[in-house]
Structures are given as structure tokens and as C-alpha cells.
Amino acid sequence: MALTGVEIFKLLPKTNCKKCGFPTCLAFAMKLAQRQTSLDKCPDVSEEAKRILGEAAAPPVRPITLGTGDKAVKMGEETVLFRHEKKFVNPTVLALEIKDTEDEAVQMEKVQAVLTSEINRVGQLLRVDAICITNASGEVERFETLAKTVAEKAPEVPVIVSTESPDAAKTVMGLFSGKGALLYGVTEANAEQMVPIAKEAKASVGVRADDLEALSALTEKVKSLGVEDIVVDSGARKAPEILEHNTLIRRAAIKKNFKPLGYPVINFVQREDPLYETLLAGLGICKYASVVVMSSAEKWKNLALFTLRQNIYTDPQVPMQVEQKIYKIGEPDENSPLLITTNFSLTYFIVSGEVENSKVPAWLAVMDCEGLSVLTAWAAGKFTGAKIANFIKESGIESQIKHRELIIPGYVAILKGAIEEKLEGWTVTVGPREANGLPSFLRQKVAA
């Protein structure tokens, strides 16, 4: 059972020595309680106490990580039923599914697809994150064929090794050993076999039954064979049962600190159909999945999961910036237009490319405005007259142009006569006031 903010606070130092960034122990104690901070933000914490606590500072859903290196990817750690809360931590999973029944050419191609996946979304790199090989045909040959080529071709993607054959994984296993593979397929009847092989590939182990309460006395089998980086599946296929299984397991974990049940979701949801099966991705996206195995990686239906995936991970009480600076579109020289910006990162990313597009070659400035688009920071008075100068003098790009004229966008045009008296011997001028208008604006521009 969790322990109350009280029970907590009993075994710390009581010295409210501020050092773990709350104002007395009380207060450390009660977001600990409820999971808003980690016992390692107390320096002078006991080690009784922290074997004490241990468990109940742990986040309800346990963390693991797939894969290693630069491309390994977490999940779990979650703390909270809905982002609003706090936030949720570790992005879904997005996996691709190879079989080995498949013809060597398509799998191939699948390989491609996620090496070629990723793609910058408002300064984030996105991507289809793991390869799922399935032992379709039952055959230990085929499977290690295709695993053989998955490791050759795509050393650094991480690997989810499908088979419910103790003979198959084992094969198998040895060539993703160390590399924080997932062995999934491990079930009541094959358990006892399974996890050892799981175990001496260092690997974590995805567990499948077909309701709750066998998923609940599975995992707990399977953390007395002694492995605990576990991922459950309860068998849901079809969206309600998704929608369901995955809420009532995370309530579970999250409400009632229920341990048998504290691991990341996995959701299989490969279809024919590519729009249905984007359809049930994201609802695994949106409903607690950590990993979600698909059949196929389009571009477009990358484009969609990848965005509502961003949108769903990101920290709604903080807006997504991008760094203060003048940014270079093309291959600006000192006659180049200067337009300026906020740094809200959507309103960045869609400027620069509608700025990419009309094919001429501009300086951006993009000024710090705590991640705010335009409207909001003129309205919060953090894009002023007086703050856009005092940004434009100290940024330096006075010694990259000759000019000394400033595009502002349509928007705050109210701006023009401030700004024009701050920064002396400048012209303003008031560009669109949608992002879509500047093409044809700079075009004309340069021609005139």
C-alpha cells in the first residue's frame, strides 16, 4: 500500500534544509506522496528510510527501456490518469511488425520504412522507434533468417522478438543479447521455460493472457522466475476491449498501487485496413499503450500518429519553444529580408516554412517570448515595441545586413510607430497577417 504525505514525512530528516527544492520536509513529504517528486531530491534521506520507501516512491507504472544507445526508447513511469495532472512521461512506442512468413523483398522494405521513418516536428525528432519479428510460420529457421537480417541491417533499431517457442527464442535471443531487447510471447503454459532464456539475453519479457486476473497471476509468476521489466498484454484486440483493458489496468496501477498490474501496455493492432489500423493506434496512443505494433508504416499514417503522439506527450502547463536567435531560411545575405517571430515552436516552424517555400532566402529573428504565439505575447506584454528593439539591438544582425528594415507581422501591425521609435533609424514594416500570406509577400517583395 502507498504511504500517506504523514507516514513519509516520519522517516525523513525533519531539518527543512530546503535542499531538495521544497520549503520544509512536510511539503517534500506530501508530493511524494502523491508522486510529483523522487526520494533522490532528499540528499540526507536515511538508508532505512529509503528501503522504507523505496517501493512507495517507485511510480505506480514500472519504467523499463527498449533497446540501447542513442535510439532506445522508455516506458512506463507513469504517475497520473490524465495529462492535465501532471503530465505523461514516456511517449508510445510505435513498432513495426516483420514476419518471417513474408517475402524477403517486403521485409526488406519494412526495414527501410522505419530506418527512413524519422522526421523534425517542432524541433523534435520523430520516428517509428522498434521492429517487431514475429515467428508467423512457427519455424525456428525462418525466424532466425529474419532475425538475422533485422540485426545486420538495423543494428541500432530496438527489437521486439515475438514467439510463444521456448526453441524459437532461444535461437534466436543470442543475437539481440545486451541490446535491451523485449521478448514477448511468454504465457502461463510456457513461462518457466521462456523467462530464463529472457533473462540471460538481458532482456526484458512481454507477457500475454487473455483477461486480467491471468495477466495479474502472470506477472507475478514471472517476477518469482526473476525477471521484473515486464510488459502485459491482456489480450485486447478489437477498441472497445483496448479501451477498457488498457484504462482499467492503468487505474489499477495508478488508484489502487496495484504492483501485479504496474508494468507498460502493450497493444497489437495490425489491420488490412491502413486507415482502420491508424484508427487504433492512436487510440492506443491516447489510452495508456507503451508499445504499439502495427502492420504497415506509411508516411502519411507516420505523419498522423507521430503528431497526435507529440501533442498527447507534451506538457500541457508548458508551451513548446525553440531557442532565442536569428535563424538563417536559405541562404540569406546582408540585402536578405528580416522578419521576426516568438519562439511558440509551432509558430516558428510554420513561419520559417512558409518562408521556405516562397523560395526566398530571409533572416528569421525569433524572440524569446516564454513559448507564447504572437497575439498572446502582445497581449501578455512580452512583444512590445520597446522588448522587439532592445532584441533586435543586442541580437547583433545590424553587422549581417545593410538594410535596416524589420518585417512584424500583420497581426501586432499596432506595433509599427513603437518600434520605430526605439530602434532609430529603422523602417518597419507589416507583413501578412497569416503565415500562408508570406510567399507571395516576400516574392513581391524581392521583385519590387
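In this text the structure is predicted, and so the values were computed from the model without any measurement. Note that the rigid core is defined as the largest set of C-alphas that superpose within 1.5 Å between two forms. Numbering follows the first chain given and starts at 1. First, how it differs from the form predicted together with its partner chain.
Relative to the superposed rigid core, the position of the CA of G69 differs between the two forms by less than 2 Å. With the core held fixed, the Cα of F306 is displaced between the two forms by less than 2 Å. Annotation for P361: C-alpha shift of 2 angstroms or more between the two forms, rigid core superposed.
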Given for the second form:
Amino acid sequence: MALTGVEIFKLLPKTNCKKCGFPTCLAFAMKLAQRQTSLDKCPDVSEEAKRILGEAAAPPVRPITLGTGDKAVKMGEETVLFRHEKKFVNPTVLALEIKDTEDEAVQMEKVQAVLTSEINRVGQLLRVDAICITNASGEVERFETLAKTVAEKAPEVPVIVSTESPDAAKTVMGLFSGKGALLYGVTEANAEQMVPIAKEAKASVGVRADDLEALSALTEKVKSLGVEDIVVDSGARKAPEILEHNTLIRRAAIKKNFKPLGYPVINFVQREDPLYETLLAGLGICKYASVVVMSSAEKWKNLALFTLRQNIYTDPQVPMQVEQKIYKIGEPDENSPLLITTNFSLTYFIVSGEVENSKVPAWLAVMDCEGLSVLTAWAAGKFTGAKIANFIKESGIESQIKHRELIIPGYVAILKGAIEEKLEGWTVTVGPREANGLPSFLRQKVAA
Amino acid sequence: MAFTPPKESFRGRVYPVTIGTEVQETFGGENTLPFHRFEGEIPHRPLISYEIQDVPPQDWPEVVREPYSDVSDDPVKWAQFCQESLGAKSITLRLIGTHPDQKNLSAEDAVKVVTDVLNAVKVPLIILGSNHIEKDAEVLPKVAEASKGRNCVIGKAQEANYKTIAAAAMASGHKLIAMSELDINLSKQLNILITQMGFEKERLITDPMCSALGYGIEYTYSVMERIRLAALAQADPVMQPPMVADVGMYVWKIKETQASEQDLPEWGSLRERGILWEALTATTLMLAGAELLIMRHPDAVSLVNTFIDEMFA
Ligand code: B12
Ligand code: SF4
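Could I have the structure of this protein in the form predicted together with its partner chain, to go alongside the form predicted alone above?
Okay, now the whole complex, with that chain kicking things off.
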């Protein structure tokens, strides 16, 4: 939680010496509170004040990175409780658990499921981000075998190493040294042995306690042992506790600036039924989990969770949009049809997907409407006859095609007259309302 | 540093709404955020209502048409099936056949279906129009009159037709769904207009407009959260009616619930995908504040019920 101007003022030298460029210390404090200047402008500020102000300026939920390289994922850094206040920052990491007690074939299948989980949705590449290997057997050897498999078959995938045994941790962590792994399973009982192992492997630490009070004490302990990159598990496994604990942790961090809980949260949602498990993972995504650990990664399940995560983590102020330009679909030539739509990502991807399905090469003119859908843009006066005409003229498409026919979305049939009026020599054809009508519409068109 | 749980309590409370006569169900009534039983009271569970139609569901995808294949040719059989075999706690009858682009059934046709269904089942009935502004204004007053005294829910009243529909719901003693389009101010405005007619705010249900996962759910989610916060934190009386999420209708028309696995192998099994899409849309919107859910697939309903059970265990 940020300090107020007056609170900051109390920490300043109060000499009004003006070296910071402001007439008084108070004026400087006010600007600091609004984050419009920086503390280093005052040469006389005490070390004590620097420390306090520095802490207050740190993000309420500590940023931590899992993994390294292209597949690294960020966690934490959240600043609000509700997404309408401000964008949620780092999307929930989805991790698939592989146990050392599972058959080798099952383990391989799971590794494969993670490696092939990538889906392109609305222009974003989404995937199961991490593998959580769990020492369910309690045996060091079996765990090591699994760890080796994962390290070898999925060397780039971020790893969570889950064990409470320092022996197992010591044996396995070397395999993931310097790879930004998370050593999960640190408790009050084993912290002294486990934390140095994580530290040596440059890994972050996942702590588990049975309630929030104990959890706060544990993070302080881990911090005193020299690791600050911590991910917290309150022990919640049932839906109501997951909701309660995640909410209280996020509130404590953001509203009370309570540092011992200012860390990303990990939830374990494994259940028998993969359908039901997905609902609990969804709870984690909506309600403040930075990592959700699951027991399976079916394609339909991934698709639903990727979609939910993408939706919940979009910026509420700025709809997802694509660049304004004339897109080529297939290899269009001077006779290929020309269609127009808006630059709302969802609209663009649905429409371009259906044009692709039609197998008819086409030009798709995507007009900047500040990321609004066709009807919304029309209702907001951003997708009008005059603006469309202007865009088509300035786009240069006239030099690329011989015909002068523009296909517009069926829902805005009403624009036909207005466009024709402004776009001399052009005919406007009203397309189907829903994009899924495009394949048959386009095929008929080129057949005619 | 000692930890004090930062619990929050609110001044406001959502109105509880009771529907039905012989068998009654109540939803709403809480003074805290969704499922926040650790810091407030939630006297009633969210209610799931099974959606049926006056005409056979030709445009429902196969996955969700299949469970009803033996009964969906007849709304009475369909309603009974939901009540007897599926254990439905409430049924929503959508008069989609009255839409001019559909069968353009008359108000009299609608009255007959509604009366037959009401005579066949005991659980509370929600009666929805076809979402055609003029036609709903014509049909809904007649069905409201025909179901007088049965304490149903009538919907949906929108800015362009609320007057006739609200007046009829009021005269016949029903509850009313007021729907606006994904905007907290429009929603508030409509509730005010309706209450200014003398319709009690305690009998209203707010529909801020649903959207499916992947198709604008983030808008519905945030509008619902904002409405709920206005009800609780600001204790704004016109924002205190419970909220409905009309889930099935929005979910079972999108590509994710229809495209076959052959066409899109990377999306996996169509059956699970469809059921999950409906269930996950529903739980997500419950987490945002919806207390009444209108759903279609029995397996999706039971998944959501299990989720509610766990939350209330
Ligand atoms: C989400 C939403 C919003 C969001 C914006 C989301 C966005 N990024 O655009 C918000 C909340 C901000 C919003 C605001 C408004 N909205 Co609005 N909104 C919607 C809603 C619910 C969904 C829109 C959507 O995402 N559709 C999905 C996309 C993919 O659809 P699409 O772009 O139309 O594309 C489809 C087709 O058109 C077709 N298609 C697209 N391109 C092409 C091209 C060709 C060639 C062809 C053939 C086909 C084709 O394929 C697509 C899929 O089939 C609709 C209602 C609805 N269910 O449609 C109302 C709706 C569009 N909004 C409406 C209105 C009035 C508004 C506001 C003016 C009023 C208000 N509520 O404040 C404002 C204006 C915004 C502004 N800045 O001023 C009205 C428009 C009325 C009308 N018929 O003209 C609608 C229809 C609601 C209604 N029934 O009244 N809205
Ligand atoms: S430089 Fe420091 S001491 Fe001087 S006026 Fe600015 S804040 Fe005050």
C-alpha cells in the first residue's frame, strides 16, 4: 500500500532546502506520493527513510519468475482485488502434476501432453506452462528417475519440484539448477534443510502451512534463511477454503501491505473427475491463484482454462485488438473478393478463420475501431459509411484489385447505401450475418 | 508480524427472492460477496433452472439435444422429465417459437403452452419471451395473466418494452427479470424506471446480460462484480436485486460447443468440451455474483451443483 504525502513528509529532512527542485519538503512529498518524482532527487534523505519508502514502493505481491528462457512465466505483481479496477497482471500459471508413483507410460503421456498443449487463441499462444513433479512415493530413487525423464524430455518447461524430503530435494534439484525451478514442500519442520538446497539451485521456494497465521510465520522464516522468492500454499484444498484463503492473502497484501503474505499463491486442485477439477482450476484463475496444479491436461480442458485465463486477465479498459490493414487470406489475386470488418481481436479471428475455412483466397480489410466488435463499433459511430469509404480509399487496395466490390457484415446491411454514396464506382454486397455463413457464401460467389 | 485476517463486512444486502407456490425456492439474501461465508451470511444457495422451449430445439447442438431427444417434442413431457428424472428445482420455459423469425406463434399459443406446463409441474416456473422487443410486449402480458397467482418469474423486460411487461407482472403477482446490455449504469437506470412504475424492487431480478466463456464473459463478469459491490458496499437499493445468468443460450451457440473433433483435433472431445463450457461459464459467473442460473445440459448442471455443494459444505 502506498504511503500518503503527509506520511512521506514525516520521513524527509524538513529543511526546505529546495535541492530537489521543489519549494518545500512537503511539495516534494506530495509529488512522491503521486509517483511523479523519485526519492533520489533529495540528496539529504536518511538511510532509514530510504528503507521505509523503498519497502512501501515495492509491489504488494512480490514478482517471481518460474523457469528461464522463452517459456519462463511471471507470477505476482498484482495490485487490485477486482479486474474492473485495473488489469490483472500476470496470468495464472497452469501446471500439470506428474507423480513418481505413476506408470512410466502415464508419465510420458503427461510430459507429451504438456509439450503439445500449445493452442493459438485470438492471436495468443497459450499452453500448459509448467510441470509439477511430485515425490508421492517418498522414495528418493523413484523421484530421481522421474526428474531425469522430465529434465531430458522437456528441458525448456518450467518445473515445480514437490517434495518434503530434503534428501529427495537435494538429489533432484541439481538437475534443475539455474533453471528457475520452484522447490515446493517447504514447511515449518524442514525449512532449515530445504531452503539452502533451493538457494544453491537458484530456485524459488514454495511453502506450505496449515493456516494463514502459520503461513505468515513461515515466510518470515524462509526470508531470514536467505530466500525471498517465495510462493505460498495455505493448505487449502476444498473450494471454500481456496476462496477464503486466496482472498484474505490478496487483501492482506494489497490493502494492509502485509509483507509476510505478499507472495504469489499456489493452489492444488487435483480431483478424480477432470471435468470437476476444471471448475476448481477456474476458481483459482478468477480468485487470485498465481499457480494452479492439476492432475490432467485433456485438450478440451486446456482450451476452456486457457480461454478463461485469457478473458479474466485482459485489460478491462482496452479490448484486445489487431492492427488495421488489409490482410491476405490464402493467396488472393486481383479478382479475389474483398471483405471488411473491425479490428476487435475476437471479431478478426472468427472472421479470418471462416474465410480460411472457405478455401477461397480473399482480401480482408480490417479497420481500426478501437477494438470494438462490428455492432458495437457501428453503435458507437466508429464503423460508418464515411469512415469505411475513407479507409478503403487510403488503404491502397484499389491498386491491387481489378473489381470494385466490397462485402460488408450482414449485421450492418444498413451501411450499404452510405458506403456506396461515399465510395464512387464501388458496389457494396451484404454478406451473411454470422461469420459461419461465410464459407458457403464465398464459395457460391466464386462459382458464380 | 502478527496476522489478523482482513475480513470485511458490508452495510448492504441482496434481496431474497422466493418463487413458486406449491414448491418454493429462494435465492439471494446474502450480505457478502459470492460464497464468502467466512465473513458474512448467505442464507440461500444459487438456484439452477433447467431451460426448455415451446418448440423442439432444432438449433441446439447434438450434445445438448440428445438428453432430451425423447421428450423435447412436447414442452409438457419435457418439463416433467426435468422435474421427475433430473430433479430440477426450477424450470425455465423459453417461448422462442413466438419469435417472428421462428414459428411466429401467437400469444394464445403461448398461453396454452404455459398453462399446460404449469399444470404438469410443481417446481417454480420462469417464463421467458423470445427476446423480440415488440413480440415479447405482446406475448408476455398474456402469459403473465394466464399464470396469475403462481408466483412465476417473467422476463425479460428491456428498456424498449419494460412498461407493458412490468405492468403485467405486477398485476399478476409475478417476479420480473430486467435486462440491460452490459453496462452498470443502464442496468441501474432500468431498475429505477421499473420501480418508478410502482413495481417493488424486492421483486426484481437483474440480468446484466450474459456472455459465454470466450465470447465476452469478461464484460459480464465485471459488470456483475460492480453491481454486487454497489449492492453491498454502497447499499444502493436499486442494485440489490439478485442477478440471473442466462448461461445455456449463450454457450450452446458458439463454435466451441459445436465444432467436431475431426475438424479441430486440437480442441479435443466435443462432448466434454460442450458440457465443460456450460459448467465453467456458470461457475465463473456465480463467482461474479449470479444467484440464478438458466442452464441446459444435465451433466453441466450436476457439475455446477457439486461445486455449490462443496462451497456450502
Ligand atoms: C460486449 C459488447 C460490448 C462491449 C464492447 C466489446 C467490444 N470489444 O466490442 C462494451 C460493454 C464496451 C459495449 C459497449 C457498447 N455497446 Co455493446 N455489445 C456487446 C455485445 C454483448 C457483444 C459484442 C461482441 O463481442 N460480439 C462478438 C463479435 C465477434 O461479433 P461481431 O464483431 O459482430 O462479429 C460477428 C458478425 O458481425 C460477423 N462478422 C464480423 N465481421 C464480418 C465481416 C463480414 C464480411 C461478414 C460477412 C460477417 C462478419 O461475424 C462475427 C461472428 O459471427 C453486443 C451484443 C451481442 N450479443 O452481439 C452488444 C452490442 C453490440 N452493443 C450495443 C450498444 C448499443 C453498445 C453501446 C453504444 C451502448 C452501451 N451499452 O453503452 C456501447 C458503445 C461502445 C462505445 N465505446 O461507445 C448494441 C448495438 C445495437 C445495434 N444493433 O446497433 C448491441 C448489439 C447490444 C444490443 N442488442 O443492443 N458493448
Ligand atoms: S531536497 Fe530534500 S530536504 Fe531539500 S527541500 Fe527537497 S525534500 Fe526537502
